[in-house]
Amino acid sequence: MYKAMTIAGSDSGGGAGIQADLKTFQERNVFGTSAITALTAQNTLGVQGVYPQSLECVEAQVDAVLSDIGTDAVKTGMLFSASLIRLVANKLDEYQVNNLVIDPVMIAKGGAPLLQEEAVVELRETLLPLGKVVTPNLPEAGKILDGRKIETIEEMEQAAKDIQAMGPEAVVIKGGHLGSEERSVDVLYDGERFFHYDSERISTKHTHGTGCTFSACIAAELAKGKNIPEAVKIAKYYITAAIRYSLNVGNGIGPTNHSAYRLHSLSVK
């Protein structure tokens, strides 16, 4: 049995942090265990609270789930400080983790702050050289860059060779964010290489937790024994198929739908 571990925030909505990387594992066919960092009051129209849990609680978690059961892979999600960031770092180097995959999670979809700005030099310095695979989107990989703008496909590129010199082995750059209105291109480095993954655009609002998702997925393939080429691959088709099938809940941005990619025969074999 292939183990996943996931390091986020909880969603009370169900679309994104922790219930969307479980929800995401188990159509992965790996186990999936938790540490939740925060509890957020949020539905599809937003966030209404964050409620951070103390380091005490987080260390227990984390301590608790990989002295027993261990892990394959850890995802990484909501860290909200610096503080949590240095602590999950140190955790994650004394359990001696190697399949890291970073989501590094600033800002929710409705707008709302995710990670303080002290943070995000903590996350470049301390948990950055320490992942298998980051997968921040445009604003997220501008803002780890010092608030560089990115518009281009030849800046993704050079975005993620910039990030993957700040020390981890590869980095994807989410596209979703681009100007495109026909395709959606995610663009990965592996340190030697750029690889181009490219859907169609998908014509919906319902796209909260895609983030979160996409991510889960790449740390389940990564825990499976996939390279990360192929990682990130079977990741860009599950989102895709999670988008295109999206669910219409609640008054505002609903979740993508986690099952689609089963449901509707699109799984790699």
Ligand SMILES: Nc1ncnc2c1ncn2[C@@H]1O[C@H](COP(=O)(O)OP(=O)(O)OP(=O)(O)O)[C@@H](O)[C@H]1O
Second form
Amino acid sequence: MYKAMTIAGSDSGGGAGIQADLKTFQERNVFGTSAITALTAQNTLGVQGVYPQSLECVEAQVDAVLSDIGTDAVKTGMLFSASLIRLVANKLDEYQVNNLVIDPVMIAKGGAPLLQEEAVVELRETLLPLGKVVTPNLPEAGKILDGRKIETIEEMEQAAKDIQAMGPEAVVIKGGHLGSEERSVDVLYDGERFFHYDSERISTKHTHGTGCTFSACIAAELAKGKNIPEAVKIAKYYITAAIRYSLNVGNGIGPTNHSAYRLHSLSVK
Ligand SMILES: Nc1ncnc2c1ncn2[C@@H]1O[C@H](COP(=O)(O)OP(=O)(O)OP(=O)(O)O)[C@@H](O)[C@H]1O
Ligand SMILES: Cc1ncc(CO)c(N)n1
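What would you give as the form predicted together with this ligand, now that the form predicted alone is on the page?
Whole complex next, starting from this chain.
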């Protein structure tokens, strides 16, 4: 069985973070493992607390998994601080992880910071160059590019190109935050070509954890040997189904439905 690991924060509400990643790995038929960088007390209404784990704790988890079980791909999510980013980058280098998907998580949907402001430099300089695929949303891409505004598909293409020049093999800019469009378009740049992944924009407020789920699916497909454009295509089908059948649990922004494509017999082509 192929294996994928997530190095990310825990979302007690179950819709994002480690929980979303492991549910996605399971649905995509890869064996999921994890290292938890931070615990969050979180639900559909917001983030009530953030409890980063020690460097020692995160290092022990990564060593435990990679020295024994190994992995075919790694996905990183919430890393919280510059020192955790440095540690994770060192570990990925030590274990020669090459299928690395970096979701540069910065802010939760309700606005709570999940990455310290000063850690963006570390993310850009230490972690991004190790990535096979980096998956920023529009505000994250803007932060990586020193506060640039990205509001059109053309600006998404330019941003993908400029972030790819920072070292990762490929960049997908996610278009979930693109206002007033009828479609939700993601733009991939692999160093040579642009690919557009287009879906209808689903009218729902229940989009908690969309980005985590999308990047975890890319990691699962890379683990199975899919190439980057194929992995992103499958992830786009998977997340679109998960949003179409998202769940009205809690009183705020509900989670996506990780088993939607299976329960509703939709094919992930
Ligand atoms: N309303 C929607 N309808 C269809 N697809 C959507 C919608 N919102 C987001 N998506 C898709 O979901 C994926 C994740 O994009 P998004 O920009 O929402 O990520 P994100 O902001 O990182 O999510 P989060 O921070 O909640 O984890 C992309 O493929 C995007 O196109
Ligand atoms: C733990 C965690 N990671 C990522 C996100 C982004 O959706 C979140 N809300 N919580």
